[in-house]
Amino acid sequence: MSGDKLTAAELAASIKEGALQLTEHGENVSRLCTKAQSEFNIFINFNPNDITKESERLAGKVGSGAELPLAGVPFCLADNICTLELKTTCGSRMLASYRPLTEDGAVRRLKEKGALLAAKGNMDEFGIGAGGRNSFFGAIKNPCNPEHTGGSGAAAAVASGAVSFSLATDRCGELRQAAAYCGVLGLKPTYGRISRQGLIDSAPSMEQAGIIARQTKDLASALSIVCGADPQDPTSSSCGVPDFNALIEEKPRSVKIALPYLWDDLAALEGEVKDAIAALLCRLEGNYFSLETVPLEYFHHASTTAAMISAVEAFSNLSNYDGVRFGFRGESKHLHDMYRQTRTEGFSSNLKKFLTFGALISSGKYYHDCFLKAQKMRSLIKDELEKCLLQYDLLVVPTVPFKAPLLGSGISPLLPDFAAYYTAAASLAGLPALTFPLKDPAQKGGLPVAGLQLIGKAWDEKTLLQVSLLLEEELL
């Protein structure tokens, strides 16, 4: 029997009661991730030998009639999200030999309840950007098309059948620009849902965990287990800890949905994400849907308000990789050139000019004249999403405006950022989000045509998930 057509609770299931045994399903794991790596160049660090000795390690505690409901059930992380037994990079030369101290919450809990974890995706530069180049690990290739950007290692993971699912981390909404390229289910928890202890980020008023999977049911698997207060985490929060498994069984009896005016209006949206949008529109109304298009006026203003915010935070918060704690270190005789040879061999150059728009807009006139009105941007757009969904059970947007960008041509994280026009406002608003994927049923094999966005009220991860499974079993 094969665990990688199986969904994550089938595949505990069969594991527990012994229809698959745990060291030949490690086994197949090391190989399928193995494929992978070698065809994608999806992981940073991995290695099979660990697949296989921790595929034994939880053998013996499906034997001795542990609680694992997750047993065996293989994920990946993004390289930004620490683990004590493996290197966390980041992505960037500056982390490239670093082993963390800690364990990032999340992960502590889907180790106590079986879940395996198969490797560390590679990812750009500290997360920024889903640009699928900017990795001083190489370029991830996207296993719908390898010409073609993955957006992430954790994205690519789940799409090539190696693992289950990922967490990976969402800053203006990478991970769900990721899942789309690679047609598979993003969820974007609201923030503090999830524990972002552990977590090395670069923007922390934005930036969170989320889940990536090929199907709804391993979303609510996962995110049942990684949801909940946890003490290390002042942001993370006490909302309960529901049952998704439980909770998407039940229908919807009606979803109201909202629909921005002039969603379409985009310079950088293409005629076939577009066209296969409108058409799945049409397709909603009636039944459990119905669909109104609603004025958002701050809306079309999120993507360069967040990457105004974003670079900002990332200026204060990547200032402490110096050369002298931690780290890659450059050579020079004395401090001040040290930090600057540091700084310039261990980031990309993509990085630096990043940083160099975040020091720029916080210095000066720049701070009053950018910065400033940015944050106050961001409680507009916050207030009008809430206001919004009052009225309505979701708001759907495309996730992002194209295809899969060929990887030579790359995505930039400085304005415009086309990439991130649908996805920043759930960030900027700390509300959920989820990408749900959309493919051409006469078009076998390539990628993806798009990704259908829908976000919801904060903490009502339930509704998203219920709507997903509706449209996986309708379209699907």
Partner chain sequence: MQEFETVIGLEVHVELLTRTKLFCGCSTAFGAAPNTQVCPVCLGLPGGMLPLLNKTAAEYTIKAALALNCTVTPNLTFDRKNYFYADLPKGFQISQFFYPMGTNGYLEIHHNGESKKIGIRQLHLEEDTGKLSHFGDIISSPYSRVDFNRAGVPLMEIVSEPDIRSAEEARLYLQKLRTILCYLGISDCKMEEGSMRCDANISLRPVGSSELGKKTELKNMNSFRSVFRGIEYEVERQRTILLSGDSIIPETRHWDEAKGITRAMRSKFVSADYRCFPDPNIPPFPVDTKWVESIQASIPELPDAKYYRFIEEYGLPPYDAEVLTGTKELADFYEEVLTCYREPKTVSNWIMSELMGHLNAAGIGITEAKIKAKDLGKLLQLVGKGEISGKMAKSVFEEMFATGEDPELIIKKQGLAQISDEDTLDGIINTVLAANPQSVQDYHSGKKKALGFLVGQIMKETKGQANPQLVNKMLEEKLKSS
Contents of the next structure:
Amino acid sequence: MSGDKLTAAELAASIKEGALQLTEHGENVSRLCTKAQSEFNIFINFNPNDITKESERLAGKVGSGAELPLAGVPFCLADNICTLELKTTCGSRMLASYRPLTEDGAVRRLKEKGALLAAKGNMDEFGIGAGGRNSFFGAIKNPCNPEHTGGSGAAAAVASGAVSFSLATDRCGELRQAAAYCGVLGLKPTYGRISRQGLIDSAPSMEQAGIIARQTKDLASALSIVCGADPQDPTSSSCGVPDFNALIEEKPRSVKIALPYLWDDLAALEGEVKDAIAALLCRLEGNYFSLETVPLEYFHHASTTAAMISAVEAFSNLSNYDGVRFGFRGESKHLHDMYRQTRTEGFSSNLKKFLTFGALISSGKYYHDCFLKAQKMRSLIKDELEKCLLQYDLLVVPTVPFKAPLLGSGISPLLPDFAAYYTAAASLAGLPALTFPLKDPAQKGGLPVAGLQLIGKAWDEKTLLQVSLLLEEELL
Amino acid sequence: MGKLEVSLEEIRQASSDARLNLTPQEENELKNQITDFFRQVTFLQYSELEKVRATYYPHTQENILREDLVRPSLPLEMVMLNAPDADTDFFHVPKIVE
Amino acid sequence: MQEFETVIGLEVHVELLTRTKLFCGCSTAFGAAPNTQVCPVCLGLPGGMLPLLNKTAAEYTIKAALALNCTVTPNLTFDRKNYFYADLPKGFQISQFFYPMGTNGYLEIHHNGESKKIGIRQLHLEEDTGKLSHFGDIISSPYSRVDFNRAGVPLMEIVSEPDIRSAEEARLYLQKLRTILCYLGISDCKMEEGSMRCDANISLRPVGSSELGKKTELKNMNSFRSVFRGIEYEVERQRTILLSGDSIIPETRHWDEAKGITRAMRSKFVSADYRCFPDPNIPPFPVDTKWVESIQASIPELPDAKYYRFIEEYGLPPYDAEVLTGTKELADFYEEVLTCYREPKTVSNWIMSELMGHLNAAGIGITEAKIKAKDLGKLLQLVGKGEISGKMAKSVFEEMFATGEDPELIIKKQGLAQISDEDTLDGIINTVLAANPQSVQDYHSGKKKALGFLVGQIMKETKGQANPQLVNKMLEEKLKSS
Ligand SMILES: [Zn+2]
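Could the form predicted in complex with its partner chain be shown next, to go alongside the form predicted on its own?
All chains and molecules follow, beginning with the one already shown.
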């Protein structure tokens, strides 16, 4: 029996009731993961024995009668989120054999509630971009069409059916982009919702862990567990966490949706994506929803703004990769040469260029002319979004301007990053955003057409989830 | 403000400051990327931006303080667990030779 | 010959007396085995770098800002100063670059009875670095060894305005700064142990000019004495260069204590551009008035206030007031003695000569001394009442300093009490007069020296315990009437 069709809660219930034996279930998960790994290269340091061990550990827990709402629910963890027992590589040669000494707060919560950690997700180096082609451990294939990128192992693992959900990070929109490429749901909650303790992040002021799943109810189940204040994280919020499982059962009433004027004025926007989004928006009108076009003056500057801020933060945040205390070390007799060898050999070409860009625009005249201006533009984008969301419940835009790119087309540069054109604004403003998959019913099994991105008010993941469930159950 | 034009020299200085060696090809690619990028980022020319405050944090938070209480440090073997070069109690690094 | 004015600004780093590091719970205790006081935060390990600010460190720095008359920042913020070095685990140092904790303050120095305000440009909180060591010297050692125990220990940096005009003023500034910080109990400020470090920016300019000359930054001065000597040397070096018509190369120079010279330091790999920006992991934290008020309330009377009060209230000369308020403990000791014996100048004399002489000889501070303030008061009372002589008191003091015993007990034990009883003295005087008729006769024939001889005989008879003033008086009366 595969966990593919059941919700996480249903799966956990059948395990608790004994309808499904954990060992048998573990073997099944292990088989699915092994298959998915061999076909799509979605995991790093994958070992089926880890799943066996993990399900044995859980079996003991289930037997003890502990309250385990996610008992046996398999999940994938992006490989920039730390666990004590597995290596954490961030998709980089630099950390190919790194053993973390800390465990991510969200992972700990998931484990306490019975979730089964299946494997670590392959990813673009340090989660920068979702091209899926910049991992030291090889390109990530899309389960819908292996010729195309899967964006991230976390998204592809969910799409392949090997796991129920994934925990991954979203920097300028990578989590949402990958979910859209793979045709699954992706939710980046409000910045501060989920502890960042245990993340190996590259853009601390934007990067936030989130959930990828096939069903809205699974997003809600996982979210209810991973959210909450962490006294160890100065950026986590003590804002109360509602029971999303209960809340999504309520149907939203007359949701007011805003669509940016000239949202489709982008050369990189593929016609197919545009048409699919436009068609969906037409169907939304009148059905629970009211849709209005709003003029947004700064939204289209978001991806370049985010690129500059995240590059400077990455330059600084990845300065601890110096070959002294951990990670890869390049050989040299001279300290500063050793730094150069280490970082030159340990980082990919793409990342080196990105970090150099960060070093450039934070120095000399560029500091004022680029970095500082980006931080100012961030204020304008944030204020504009927040003002818009005072009048509307949601802002909708596509998630990515294009379908999952072909893998054979070479590594996409990190600058300019058109994939983040629609996702970066929510990252800059710290707002929650959800991508909802649009599949072309005519092309069953083919590449997903697009993702519809819903951007909500700060701390209002509830509305995002309610609308997602509504779309899932009634409209599509 | 005039148009931003990045030079190879500036890219070399930046990569050197970041302790990265770029190949001449990488330097050129990056120069082209950045030139394109600056062309795309039209707002860098907005003079009204001067008056706007900078936002470095998405939200204000409330719990950045910690009481001054000692918590256990790492055992030495954990400290050295990931070290590329170390003896039992010190990390080793090449010397600074001038 | 052209006259120059010396312009000095000091940058002082002090380690704060917190139990834990600035952003993690690792202990700051000295003397631990290498790399045993580290964790993922202070080691800068991936996945464990979230900094949580030590509240006490913040409060200590605010306290110092208030005590140094600074304006306290309305928001606590921290920035990253980015550079690579083996003792710097994260590749950046967390510091307060844009909004220092305190700005625009001053402290007062007193010199030859005159007071001068030295401006404090800013005061901020930052992290200390780890330590590099070698096998033997750096040349023969095959590699460097790194210990990160000190990495992340809270450091407070105090930057003065270039208001200091001589090596002596620099020394006084540093001393006053130390006194204030010690009064606040936030640092032990021991230069020799490295808990207080001082760099000096030094330049000269023609007298009357208001422009600053080219400066050098002087480092590696590890005691108050070396700060004084280093600056004196560097000022002379610059004067010689300027007089010869050359110009000063702006550079960092090292003070070589053994050779007594300053040397230029090569700094090929230090990037000038630190690319400072607000640390995205530390959101700004409001410093509300209530918090500042409660910190203000915890500040004790500071050395200057005490100095002026001692002059005003006790009528002490400025020099005495300066010495006595040098440490809070000494000032407290002084005032406690006064509660038993209210003769401010006498008490001051005793403390400044006897007590401090003994402390210096023993190489200890007042807190380590066995002698109690109350007992010193008691001793001075006895002297005042004439029960013991000043000379005896000194020997009693010696014993008190050595053992911490009650002075009355010592006097009793040593049979030192002064004989001031007139009946007893009368008998002794009679005996001595009877035994020395020649001297009595000499006295009457005008040889006044004979009086001294007779007093000496009486003191000898009483083993020096007779009250000399009383003996003199009684003896003279007796001789005149005989
Ligand atoms: Zn620590």
